[in-house]
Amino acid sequence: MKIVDLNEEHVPLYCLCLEDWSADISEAGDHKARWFEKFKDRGLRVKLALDDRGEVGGMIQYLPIERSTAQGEGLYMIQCVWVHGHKQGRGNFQKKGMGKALLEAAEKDAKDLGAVGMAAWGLLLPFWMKASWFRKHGYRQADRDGMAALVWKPFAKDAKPPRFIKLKKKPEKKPGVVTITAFQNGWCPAQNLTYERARRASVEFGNKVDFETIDTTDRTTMMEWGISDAVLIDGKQVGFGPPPSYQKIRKLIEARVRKLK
């Protein structure tokens, strides 16, 4: 196994979260690529795990927390660590130590860059980005939002724990139409997929639906709302994980359209 920095050759694969075989990922559009172009000059770091054949099996991305979807000072924030585990495409690379190696490499890099600690988000359920996996590697919980935990590992005694960005306001429903407000950051293809499905479904209902995109790559905008990524239909959030199907999102919109006077 070898841990390397992201290079130009692997950028397209990284932007697809290593799932270049996936029809779902292809639906997510080019939002991740555009996010990468913005944030590669804002401190974004990406490392890949290669097997002994040179095949990419895992990835980790992290950036200064001041430019991330969480709050903190002097920390680096892990937005994603992922080892490909599907039978399709490149196959299953999990249970071979790639995740641990990626995490250790990212922590060393953050220390070398002068960070006072590392933060990450994780789910309290045994799915992807498990909080328990980070705890096993020395992280402790700093904050919680529903089933999501914000964990961290301080490198310095004076490091301060991070916090989730909390919801500050919701968009108002516009009269006479179904109001869809999509907060779009771009860093995660799963969230981009939900955004794209909602956008496409809304077109089917013409002027009965008002679809608005709010770009949260601008941190001031994100902090104003307290939202990074979300699709809200008349103020009710559509779940992201796993991304709901196009048919499900369309049915949610249709149900609201039928209630219009």
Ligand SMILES: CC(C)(COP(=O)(O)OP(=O)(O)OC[C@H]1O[C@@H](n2cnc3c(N)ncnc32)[C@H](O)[C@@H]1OP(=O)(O)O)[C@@H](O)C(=O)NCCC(=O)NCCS
Contents of the next structure:
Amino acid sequence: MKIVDLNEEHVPLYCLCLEDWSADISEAGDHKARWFEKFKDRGLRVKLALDDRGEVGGMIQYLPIERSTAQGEGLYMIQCVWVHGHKQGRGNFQKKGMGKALLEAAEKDAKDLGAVGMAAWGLLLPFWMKASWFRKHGYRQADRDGMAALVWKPFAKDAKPPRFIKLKKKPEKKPGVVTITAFQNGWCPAQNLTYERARRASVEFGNKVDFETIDTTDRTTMMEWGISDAVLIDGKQVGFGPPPSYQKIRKLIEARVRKLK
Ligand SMILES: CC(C)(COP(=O)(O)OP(=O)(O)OC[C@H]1O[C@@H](n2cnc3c(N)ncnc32)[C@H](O)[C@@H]1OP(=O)(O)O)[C@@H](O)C(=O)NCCC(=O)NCCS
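With the form predicted on its own already on screen, would you show the form predicted together with the named molecule?
The next block holds the full complex; its first chain is the one shown before.
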């Protein structure tokens, strides 16, 4: 197994989170590819884990925290580490040491780039991106938002802990219509999938729905709202965790449309 930098050949696979077999990931559109085009010039780093046959089994992506979906100074932020664990497609590469090797390579790279520490987010739940996995690798908790923890590992004595970006304001409901406000960053295909489903479902209700997209790749916009990715229907966020189905989102919109006078 070896860890390599992302090369041109693997960009499309990386933009699909290594899940080129998944209908859900295709439904998530090209937001990740467009995000990558913007952020590769904003300090984004991506590494891949290849097995002995040269098959890509895992990926890690991190960027200066000042350009990420969290706040801090001089740290790099891991937006995502993923070792393909599904049976479909390329198969299960977990529990072979790829995760550990990716994390160690990213930390070394961040140190070489002069970072004072590494930050990452994880869930305080035993699934998806677990905060406990980072704790096992020497990270400690710096901040918390519901079931999400922001963890970090300082490399320097004067490093300051990172913080989550917290909600600062909510969109106002527009009169006479269901107001959908979609905060769209693009870094995560799961979030992009929720966005795409909400966008398509809203079209079904014509002018009864006002669908507005707020582009949070612009840092000033993200800081103004305190939100990076979310779909809000009349101010209420659509689901956390795995993306809700198209039908579920459609029903949520329909319930609000019925309440219109
Ligand atoms: C967290 C994650 C990256 C870890 O990847 P991994 O390659 O399985 O990780 P590790 O290298 O740390 O190994 C994990 C376990 O396999 C064991 N292992 C490592 N190499 C091994 C080997 N050659 N043989 C057997 N076991 C091995 C490790 O000891 C470790 O065991 P433990 O869990 O009991 O401590 C992976 O589980 C993952 O991708 N999870 C989902 C994360 C996610 O949802 N990401 C998307 C967020 S946007």
